[in-house]
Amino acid sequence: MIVCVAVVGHQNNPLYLQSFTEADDALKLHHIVHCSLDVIDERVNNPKRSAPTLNETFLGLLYPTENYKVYGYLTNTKVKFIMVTTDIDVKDADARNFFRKFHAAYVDAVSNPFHVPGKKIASRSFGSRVSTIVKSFGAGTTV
């Protein structure tokens, strides 16, 4: 089950953060998302990485915590997508599919002529689309 999703800008500014649990966990999830930015920077800026993996947008499992697993995705414009889940065994194919749908929803939201680039995403349609994608995660349905 996905408990939190986030979109973080290329300057590590939060563009969208939504948790799908009680309010008690919201602060902890925000902290987990913030900590994952260091892991993403470490992976992207590591000069020892081989050339084919540098072009890969799906970063995979960033790090596990006691109760959660954190996955990441990096766009060509250095916008980061982060997913926090409670599932023990998430298949990479399911996570890639989730991020592909999430990225498509993000592109649609920022393509709105009234959206100011670099500002938080306040679109209700984006929020409802993300909720639908989160609910369908792991169910094998397409959105």
Contents of the next structure:
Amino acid sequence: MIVCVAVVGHQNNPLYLQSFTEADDALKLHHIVHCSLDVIDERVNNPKRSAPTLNETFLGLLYPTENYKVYGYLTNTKVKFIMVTTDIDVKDADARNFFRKFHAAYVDAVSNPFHVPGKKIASRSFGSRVSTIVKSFGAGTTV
Amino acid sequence: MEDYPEELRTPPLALVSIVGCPELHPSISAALSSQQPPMNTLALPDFAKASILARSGKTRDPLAPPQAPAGILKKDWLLKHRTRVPAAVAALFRANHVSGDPAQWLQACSDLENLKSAIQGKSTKLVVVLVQSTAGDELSEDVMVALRKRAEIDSKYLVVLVEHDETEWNKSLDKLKNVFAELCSTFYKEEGRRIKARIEKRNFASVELSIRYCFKVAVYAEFRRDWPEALKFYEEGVRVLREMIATSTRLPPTQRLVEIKAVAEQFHFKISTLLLHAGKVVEAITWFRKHTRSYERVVGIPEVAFLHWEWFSRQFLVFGELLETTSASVPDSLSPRFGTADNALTEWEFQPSYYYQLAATYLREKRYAIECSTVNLTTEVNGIPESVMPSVYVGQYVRLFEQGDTVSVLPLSDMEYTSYALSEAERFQDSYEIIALFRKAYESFQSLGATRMASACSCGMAIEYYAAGDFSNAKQLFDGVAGLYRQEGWATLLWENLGYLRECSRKLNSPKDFVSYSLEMAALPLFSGSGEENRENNSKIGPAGSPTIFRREAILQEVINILEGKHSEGTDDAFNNAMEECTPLDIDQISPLRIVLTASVAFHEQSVKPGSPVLVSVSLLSHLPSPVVIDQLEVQFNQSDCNFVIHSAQEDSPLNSALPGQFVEAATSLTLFTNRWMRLTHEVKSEQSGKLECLSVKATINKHLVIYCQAESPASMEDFPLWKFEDQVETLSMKDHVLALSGQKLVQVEEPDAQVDLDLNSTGPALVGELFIVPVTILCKGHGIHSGELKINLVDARGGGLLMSPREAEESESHHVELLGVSTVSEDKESKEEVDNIKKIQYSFGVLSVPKLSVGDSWSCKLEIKWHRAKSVMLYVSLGYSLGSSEAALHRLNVHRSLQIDGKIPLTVSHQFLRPFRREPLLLSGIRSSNNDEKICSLALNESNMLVVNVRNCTEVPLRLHSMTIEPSDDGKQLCSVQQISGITSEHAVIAPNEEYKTIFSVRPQVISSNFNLGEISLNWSRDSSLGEGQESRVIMKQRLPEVNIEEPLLVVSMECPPYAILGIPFTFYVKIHNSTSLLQEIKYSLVDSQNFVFSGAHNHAAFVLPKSDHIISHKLVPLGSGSQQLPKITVTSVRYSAALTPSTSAASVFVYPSEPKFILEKSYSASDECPCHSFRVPLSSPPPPPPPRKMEMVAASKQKVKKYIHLFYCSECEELAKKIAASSDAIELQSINWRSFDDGFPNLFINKAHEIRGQHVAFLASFSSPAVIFEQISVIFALPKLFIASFTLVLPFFPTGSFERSRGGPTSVVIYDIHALQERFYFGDDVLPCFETGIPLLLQRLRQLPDPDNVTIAFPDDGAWKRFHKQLQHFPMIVCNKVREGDKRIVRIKEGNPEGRHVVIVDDLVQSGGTLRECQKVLAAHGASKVSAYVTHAVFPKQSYERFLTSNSAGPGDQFAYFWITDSCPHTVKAIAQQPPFEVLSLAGSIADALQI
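Switching conditions: you have the form predicted on its own, so give me the form predicted together with its partner chain.
Following is the full complex, with the preceding chain placed first.
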């Protein structure tokens, strides 16, 4: 189950963060998302390790922490998507698929002429679309 | 990891035991432990201690059924096997003890027996060691055998040690070591096999035993360093153990779980260690993952959850420590792609810090669990069980129960155990453990560059400090973390952080921090995702609460309450007291509190005059969630006079007891609304010049809170770091958009206006050359002048700055405009001297000090500027002064004035050459005018030429011309006379603007020269104005005349006609053509009819003008119309030069009066006498000026011949002719040449008086009659021209091919008589002018002396002769004969004419044999001629052929010539036939003499 998704701008500022848990651990998820930026930095800035995969947007598992696993995705405009899940076994293909849909939703959201680039995403339709994607991800794994 | 027992942490080592000979033990055990693999030694000093080796426990009946074990692993089993169960035992005996004394032997035997009994029942091996002191001590074979038998060992297990020999000792020790190694290996293998067999047989009842056996097998494998097998059995054990969680029922559930986990921990530790030691990092991590995952959920009942978390945390900690201590790093073979399918691991999992951090997190979990447990448990169970201690089994606890002396061990119930564990856990300070773990992780992450991870750890640390009550440490850490969150805009994280910080500062009694943190929290942007839920009971939420708008408002309200003195809950009095003396908050541009209050200040102007008001807008913005009322607002500037205060009008507090000099203003309301700019505009007046900058805005809220907010310029305002990502509407700080984008918080206050007038007066344009004066006046209106300084600067008005062109800059004098000086106009001398001292003048720059002036005074000076070229110049004058002497350097005021002054050339001078009236010379340059520079003017030599100089005033002021002269150049004075004909009188030459003034000069050049320099026109002028009455500033201006070309005219055409004509009265119009060359000039002239005149004479005609002579053409004209009439236009053409001369139309006109005019001549003459030099002032538009007075200057009319003095040389043959020539003219002097020859026949010539003929005209009379004399004559001809003679003329009376010629000076000319075939012209070179003369005039003279001159008829023997001579003999009847040559015979016929009865004279150019003449004579005589005579110019008569003509030789009168005239061109013929009839010689001497004069 995905517990949290986040969009992080290229200045490492949060643009969108939504948790999907009942428990009140938003703060913890904030911390997790924030910390995972270090891993993304490391992967992006360490050319030796990531040279053959520079064009790959999907960053894979960033790190497992406590009960969660953190997955990352980096767009061309250096906007980062982060997904936190509690699932033990996540297939890479599923994660990729999720991020692709998420990216599409993000692109649609920032294409809104009333959206100011670099500002937080306040679109409600984006939020609902993201929750649909998140739900379908959970469904995809159970089926 | 340090918690683990030693035996678990280190790899097991084989154990051997040595008994006896204690003095050798240290060296043996050292040798064994240094072996590879090392062995531990259990050293027993004597055999009495051997009982230790015996099995300690009771012997178990092997046949009894195995009872169910009470636990999985016994705690001390491993220790026992590592320290007390040796694999082999060595009994040491000294050799001398064994071999010698029987008693000792017996003792040894009994010792050996004891030992054997001790190890009986075990597979421990026995070794006997004999110690020899030296190698030489032979041991008897039988002793050895006996000993072996006693010990029941193989012979190879009997080892001899040699004590005192180094090499032998080492050798024997090596042998011992090998024996031990072999025995150990066998021992552990056997033991392992034994246990393994049990596992395979599965003849045990419980799972516990299975695990135990696995453990034992693995340990034995480890003993013999069989790592794979050890790993295999450990893993097997773990597998079985995991199964046991669900199945085992042996213990109460809580304790069971604890035991299983403890065992699992041991297994896990062993496996991890083995893997990491083998360098298999990836496997180790994967294994660890599996381990944690399988136990993660095995929490147990909630009451003991803390035990689980503690255990779980320990797993991470231990694994982290293992990872840190291992040397293995991430293998390179690992795929670089972390976190994906092909590599499930991530980077951090290789870093110990990751595990430390998680360990700390789980430890914190444990603490939470404890907190929960204590709440639940302590109330229920009272009393903690006493004397609980760990049991013999791993992970089990028992209770000691004492009853009297007996101590029995009782198992615990779960309840008891829980309360025991809880009490244990509470004793333990988790906080410091957590902090230590976080710190480790923090440092590690920091070194990896993972700042966010590190700050998360730091945050964790801080929270622990906070929980532990160490607020100052916590605050410090939180502060460090907050920076990162602020920077990246993680508002929610910052919120939590600030919440802690706020509480910390509250606890630390730091109200300022408290307020600032509270305000920052209140102003934080909300993260939109955070919901409305507000569960206060959740312990994980920090003191900040959940980040909601209500919470923010509450925090703000709390701050306001505190400020207002309303004590809120949760604060103590001390804090409130500290609140009372609140220190002001400073907000600058980097302060996080910028979001609380931002002040943007902009002046409406960029610069302002001192004392005049300027508007300044102050805008305040706050992000606080609810409106804030500001009591008082003070805006502070760097000039404190400008500060002003605005206070809220609603507030009726007596606060506004403002300081004097401060502007206090009351505004209706000073309320800051959320996210909305509060804009105030105020007027400020500054008296001080310089920069006026707004420093800060001081806002007082609720009396106690004072915020100093640094002012920012709207132009350079930055975004708010946190709010910049929020989706709020952005507003501009100023209403005016321009101001909002470019407004500045500072304004430049200008200097005060100078109240001094600086006047520059200039009277029109400056004139080049004069000293132009610009008066400068300083008038003090409102200021007095102290230490004033006047700076003068001249700059080219067209830009460029310099007043000279770069090339001319090298010559420093040639500034086009110069500042020559400054003169002050002052009454007293003293001040003038003072001024002079200070003034500094350069070419274009001057500095001048101005004396002290008080208000109302004026001072002036004059600038003297001189222009060298016409140039426009900007004159900048600036006056700098200070108001008072005291603050001289402080305030200097400046007044600037500038003036553009044009420099103009005052007079333009043009000139024009005019020839004498009605006289036109033909000049060579006029003919060839087309080729080279046409600009150059040509003047005729020895003629008077008029030079008219026009001076035009191009300025706008009248100018006075004082003099105008032509200053000839040095050599020009002698060569060319210049006279002024008309010009300047003493006072009249004032030229009005745009008027012209003319002066006429006469120029008479006296030498032929091309590019003759006439000199310069020099003008002396001044302004004709009242300016500068005192001294007249005359200016001399010079202009160079162009060079002229002076040549000798070839022909001069002069026209003569009366000054006027009268209608109907004829007058004569002469045109005189003067040939000034020494050549005969053929001219043609033509007259064109004029409608107002009738004239007589030819329209077209030709004439020859003799050298140096005139030809006059005269026409009689009758005027038919009155007025100024054009004379018939005459055009004279020189044939030789093919150039035409046409007099100008002005010259060819005459005024015709209708009747005789009457002039009062006397008056007019007297008038002209009075004013002989008339000056014309002609307006520009007037008709062309009338010609100068008609003075008909005649070229010398008389035909006065200037004789040329000639030195005549002659050849000896021509001596007679020469003498005759000399006699015929007195201008000819004979000179002689000595004609001698050397012996070999070469000529030896000497020219007498050679030096006298220098510069003289020289002629040579030559005779080429015979080839013998030609050579010597040619020598003379070549020699004579080289004696510096003026000219050379060769007279050659008879030239065989040209008959008669001469050459003359200048261009060499050859004169040839009579044999003028046309081709002879081209016989001579180009540098010789051939001149053909004739002897006919001599004949004509002679014929006139004949008795019958009227009866003479001229006959020409052939057509050639007719062509040659007929023109000169036109008035005689002529007969032309025709001569046909037939072989040697000549047949002559009469072509035309009638000789009958006439005296016929045959004329021919030369005679040779005379055959033609004779034939001709015969024909003429036959046709009835009465007499026949003959004339030939050249009588050659070779071979005395003349004899045929002698009268004495003739056949009869019919065969005779009456006369035979010849000339003396052939001297030897003349000599031979002189005065023999019929020959008569006509001498050419006179003719030659004349020819020489050409």
